[in-house]
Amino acid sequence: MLNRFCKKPLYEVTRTLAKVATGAEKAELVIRNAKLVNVCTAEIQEGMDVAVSEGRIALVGNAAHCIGENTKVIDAKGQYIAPGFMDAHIHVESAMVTVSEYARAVVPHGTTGIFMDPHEICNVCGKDGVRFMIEDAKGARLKAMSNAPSCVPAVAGFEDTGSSIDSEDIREMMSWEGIMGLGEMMSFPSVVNADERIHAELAETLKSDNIITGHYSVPETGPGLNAYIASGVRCCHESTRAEDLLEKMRRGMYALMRYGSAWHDMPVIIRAILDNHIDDRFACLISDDTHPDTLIQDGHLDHILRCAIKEGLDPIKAIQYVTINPATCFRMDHEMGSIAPGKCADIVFFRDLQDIRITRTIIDGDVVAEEGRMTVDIKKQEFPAFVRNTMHVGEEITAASFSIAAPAKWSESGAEKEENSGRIRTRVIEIIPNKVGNYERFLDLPVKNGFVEADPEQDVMKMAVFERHHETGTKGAGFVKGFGFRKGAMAQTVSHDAHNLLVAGTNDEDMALAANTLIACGGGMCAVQDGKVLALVPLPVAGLMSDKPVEEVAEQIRMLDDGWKKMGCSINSPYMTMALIPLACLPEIRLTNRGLVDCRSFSFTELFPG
């Protein structure tokens, strides 16, 4: 695959390399006295230099012979230096700033590559969407590597986006300049059941000679996982237990262990290569979704790491599935992910290899970054008005809109017929903490008045999903246990993976105002309690991104953080977890604006059983 992200292609710079290795033309840039950690051969060698010129390295050893009076020379005196990290699954959108300010908070943290899967803003905004991203990484020193949106919808059938992409639109993507692959493909039912529609998005991605990144979140690891791998799937980022993870590598797929700011999967699947002791090659570590707080406060890649190395991994392997291994699992370890010549010089220097902590990050030979800052300028791009005109509800929103009326036929226990009010059998969706799942429960919910209210006493708060994209005002209508919240409501257009507008809260009133706020202002997220405004994120780009400096998001993030506390929320990254209730194709049971959907048998259910 010929690689478009380094400074000059190979077959430019073959004879400028062979002479700098050689000493008969001097090196641009030379780095001397280093812990190299080779990835190639697992191993700390010591006392090493490298020669850079044109974006490449060309020796790796005694590069004495390649200095002359204008090559630069970094002593590392000691430093450890490695590839630089690459994120081989992550949606930029997540942050919450665009790749521009992504890039100026992750790349002093020593990742220079990504492999991108723009889909938030495609279900918003289309192919355009993500011609978005792509040119906005043009000017992020960062090697943002594109994956073409696959499931837009989706769920097709269950959900309302604001665009849809086919095969047609997926042979057009694979041509263009930065995409790499298919985005994840989400609807594993329709790969493991053979359906034409979604295997002729396959199929234009392999006769581009591009992989295929996937999404296989199911506890089955039988025919079907065999089904989806044998389809072209060359990598999946959902295991959830070391057994998959596992049955995964086993069958030739790159497990993708995730552990952004919501979904801690690592410490638990990461048993299955430490238990098992196993060849590893297969194994990468990712973010998949980290917010602007946690790259600001923890890191990226880096932090990651250091949380990978303290479960017991070996450091030398942990940078081996942040550099070789994803390069290897997106065929670009012939250019990227080892210090060896003639790749793309992409270093990272840090000084203790059990506690990883960047001082220097090299891209293409180039210090973008010195002890937690970027040294170069970021160019930014203008937000064009179709990213930045996305909220179109159909309906005026009033507290009257979150009414739940009763069925007319419903059992009452203890109830007041004459006021018709009581308690109905209801069916809940259950959070987990930290995990992408939920569960269904069966819950007694009170009935006041003929509709069915919010029920803090049982951690139940009612929620909605209003369309936002075509003004068609279709609504879907439930209830959520598992936040902590004793009073007020919130509302987020970040709500995977159409983006329509989700609202949960205590009461009526609250959860009205959090929806019209967000309206006002374009779209983001917002907390309100007792008629008032707590806290609110604006995010105008797409209603997913800010066009604020990712410092100044992070502090937003952090207000709305301690709104949802004050509210009785005390779960990690709630806005995270609370985005994935519209997400029809995890299981167990999800709302869209279409209504519930059990994410089990694929099929719409009822609020109201029996």
Given for the second form:
There are 2 protein chains.
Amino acid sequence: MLNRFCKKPLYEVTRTLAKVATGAEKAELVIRNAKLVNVCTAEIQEGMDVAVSEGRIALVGNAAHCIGENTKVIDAKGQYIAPGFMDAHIHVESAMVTVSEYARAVVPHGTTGIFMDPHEICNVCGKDGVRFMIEDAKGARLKAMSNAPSCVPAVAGFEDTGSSIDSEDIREMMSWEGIMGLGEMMSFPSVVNADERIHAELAETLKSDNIITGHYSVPETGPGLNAYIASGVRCCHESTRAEDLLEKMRRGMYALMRYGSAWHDMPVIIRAILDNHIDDRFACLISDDTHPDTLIQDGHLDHILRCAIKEGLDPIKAIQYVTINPATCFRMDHEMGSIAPGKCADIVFFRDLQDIRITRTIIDGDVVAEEGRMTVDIKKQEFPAFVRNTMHVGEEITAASFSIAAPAKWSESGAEKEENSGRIRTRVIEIIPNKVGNYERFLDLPVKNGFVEADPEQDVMKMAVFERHHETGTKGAGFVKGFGFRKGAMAQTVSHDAHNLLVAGTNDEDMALAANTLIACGGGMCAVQDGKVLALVPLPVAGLMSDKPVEEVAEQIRMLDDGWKKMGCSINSPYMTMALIPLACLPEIRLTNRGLVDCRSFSFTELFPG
Amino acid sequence: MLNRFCKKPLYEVTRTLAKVATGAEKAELVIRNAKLVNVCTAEIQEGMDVAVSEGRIALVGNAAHCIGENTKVIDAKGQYIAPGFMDAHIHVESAMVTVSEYARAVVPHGTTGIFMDPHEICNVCGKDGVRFMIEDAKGARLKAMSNAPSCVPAVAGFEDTGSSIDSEDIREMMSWEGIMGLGEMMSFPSVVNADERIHAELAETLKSDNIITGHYSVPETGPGLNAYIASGVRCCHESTRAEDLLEKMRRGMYALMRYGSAWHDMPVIIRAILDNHIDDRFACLISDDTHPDTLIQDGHLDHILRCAIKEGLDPIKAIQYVTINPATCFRMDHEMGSIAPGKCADIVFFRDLQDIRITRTIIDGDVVAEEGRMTVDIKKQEFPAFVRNTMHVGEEITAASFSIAAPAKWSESGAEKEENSGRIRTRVIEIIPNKVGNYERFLDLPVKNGFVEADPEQDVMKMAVFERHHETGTKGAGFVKGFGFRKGAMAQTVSHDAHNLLVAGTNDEDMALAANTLIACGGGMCAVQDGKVLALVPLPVAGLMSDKPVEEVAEQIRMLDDGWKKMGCSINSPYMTMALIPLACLPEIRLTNRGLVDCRSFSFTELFPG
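The structure above corresponds to the form predicted alone; please provide the structure of the form predicted together with another copy of the chain.
So here's everything in the complex, that chain up top.
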């Protein structure tokens, strides 16, 4: 498809490039004496030059004749150069910063392009949110190519989102300049079952000659997977078993291996490639979701490359997985993904092929980062009111908002009755730390004065999800086990995918304070104990992203982690596991603003089985 | 780009395919128990089924649940199946039959798609000729995807063609449904030298998001090749040295290895791949020009595959070179080129991976050929008058039309004068049998009565090229050495690229008869001796293609070969070498309807150096 993510389209500059290649005109930039990681032929070529003008590569080889008085010359001094890295599937919102700030974090690590799926902000702000992300990206240097979110809400009928997307919206978004494809098609059951509404979205994407990106998260490689791929889905990042990855590649699906902050699938699934002698042109490495602290401490695709190489992957292949392969997946390989004449001059430098540490990043022929820091300014967009003003909870939240009455039937029954107190059998969500799945459990919880309470003895917290987009006043209530809270409460507006206001705690007072703290600051994440705010990460942009630099957000998150620990939680990045509790497309049981959802039967279920 | 070459676009049938994959609806066709040549992962998978509906693949794996009462089931009985073969660069006109007839010849050999460049007919009939080819292809089953001819005339200013193409024409053709890209950009010096007119054609192609196909025929891999690739050219089929092929692939250019009837580059250039451990995703096998007799005797891409495998190429890689690789070159890999869900059901069957002989061809889910024969009718188009009526020579041709007067200066000089007879130093074209190049020679030719004559003793024939498109009455005259004619004449309207009327012979009378024989039958090729037509291949469609079946044309050409032999010529396919004599983009010296062209300096030159 036509490339809007370049300094100038190729058709405007072919004559200039030809002149530069022949020396009739001098290059703007020449890189000399580099070890070229040639991703086209999978070779290292030593002593190579690259001549660049108008943001594009004019020549690869010996560029002595391309150098003039005004040519900027970079002597690579034998460093490696490779095409800039591209992430084929990424949600910028997970980094809790806006695109421009995300760019500042990842470009020094060698990322020059991302295919982002802004479905988090779309759930909150709709198409306007998507457009905000695309606009914010414009000043970011990073090529933030966007997909149009496909599943908003994630599972229709079980929650209330700020917005929803249908095939008409898809048709409209496909005409936008920044849109390259359809965002991850999470409603794979709807695809497999030939649902008309969902297939209308697929059709609009295909008609516009764009890419459908996938999300096929079940370990099934028979009829279901075939139906899904036959519907036009080109890639999938949800393989968790090596055999799933292999079967997807065998069916011509780009197999994106995930290595994000929380989900580390790559080391397992890469065995499909390492243990089989297969053509790996369909393999990519992606991050999906990366937190600010991971970006700061480890990096982005450079970190994933290092991890893949440690697993035994050939470094040149690894680099193909973040350059020419994702470019070909998105049918953009004629424009980017290789260091070759005519392509955008997106180039990274590093010294060690086995331990890739980026020393310089060039985008569209401009040096934009050196030695870990941006060398150019990134223009930050003003945040319009509609993204800053997204906390619209339909009730004034007090401690009473969190009370859960025991059912009348129970209070009438004699057996357990003692001043309306005792224990009641309750359906509880039990989390699995660092996994996306959970379990349905049945536990006896304490009742006091007719109200069911949290039970730290059993590691059970009370939980509530308040609709926060349209003041409907709806809320769901339930219990969750597994976070280890002894005392206190947390709240967060990062709660997939509707991003309603999620509150959990051991007591109603702290829960109310946590909720109101976030309402006051426009959303975010906080930890509260004994009537005091232990930590607060304000995320005023749609309740998902900070307006602060990524380093500052990382520090706020570190403090939040401390807060959670103080309350007794010792699991890793607990807010991530927490954030998935409302996501009704994951097994087994979820809590949304409409109530408890049994995700095996896709039906609402009762808190008290009675 | 959007695929018009399918039974139904994917977006219309995703729901049906999903239903078939899950068994909710039954398949139209199921292939059972095949050895699948998986070009995605480069593996052989045994015991595989393929379910098909609406012309597309719904499932690959176990398709038992897809079979219903009305499902056609083909038991492959362990035969191999592979994606249908695609030729990434082919001139159908070289087969001297129209597209529908060409399809009848190649589809039984496993060819399901071609990317054709109809620049021969375009030189004669202009854009209408291109459209005629596209229309003729519509009933042909074969997916004849067309490029828009880029260089008509091949070398502007040195010959007269029936039509010419500029960037406006390119812009128009890019909007046609059957057009996939720009035809081979033969004016590589114009590209390299940043010629505005040629770069305008490139720009129109790139703007329309189509592919530019290349023709870079010089052994130079430095500034020139870089300039050419930087201008957006995606592939090239003109490599004749292994190192050229390698350097093109290293620069992200699809390297099309040619193995046609006359030019056998593949065995030499494939060493670039066989001798280097490189990624070969940019490699393709193509035919360029194939004669009717080759198609009948050897086949098409199946033949080329067998030859490549004999050279030592892994058969699975060889099949990738005619399936997924050309599909990716044309950015159509999401639609064709692999046996995978959603793709067009273009599938071939064969028994032996080392010696590929096609037993069945399926296109869009229909069995179209079995055991070497088409099993469906091919609809042949009526030939409109403008393609049948293309002989417009501007003079009545007689023996006198061929007389070449010795220059006045010569006839006045005393030394050589003897009744205006004797010998004169003359610039002669010397051909190199079976090569595209030729040599400039200076020979003393006999003069009688003031006219220079052919000299069979020195193997020199007289030659003339008559403009035949617009009755301009222009003609070029000269001499050619190397065909071995002792007596007789030949004429042909296949004479690249202007396809003017080319006549050569030992005497003017036979030459006149040969010329008039072709004028009478609408063009073609003929051999004449002693006032008798020895052989005639009528090519009434634009003077390039027959209206007869390919077998009949092959037989006519065999008889023409006999005729040439009878006149004394023993070289292989001499009419091919003859046909290139007017092609001014080849070295060293050429004869067009405007005269002798020195192709080293791109200037006209004198017959008599004087």
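Take the two forms, find the largest set of C-alpha atoms that superpose within 1.5 Å, and that set is the rigid core. Numbering follows the first chain given and starts at 1. Just so we're clear, the structure is a prediction, and the values are computed from it rather than from any experiment.
With the core held fixed, Lys248 shows a CA shift below 2 Å between these two forms.
Once both forms are fitted on their rigid core, the CA atom of Gln529 lies 2 Å or more apart between these two forms. A movement of the C-alpha atom of Gly568 reaching 2 angstroms or beyond is seen between these two forms when the two forms are aligned on their rigid core.
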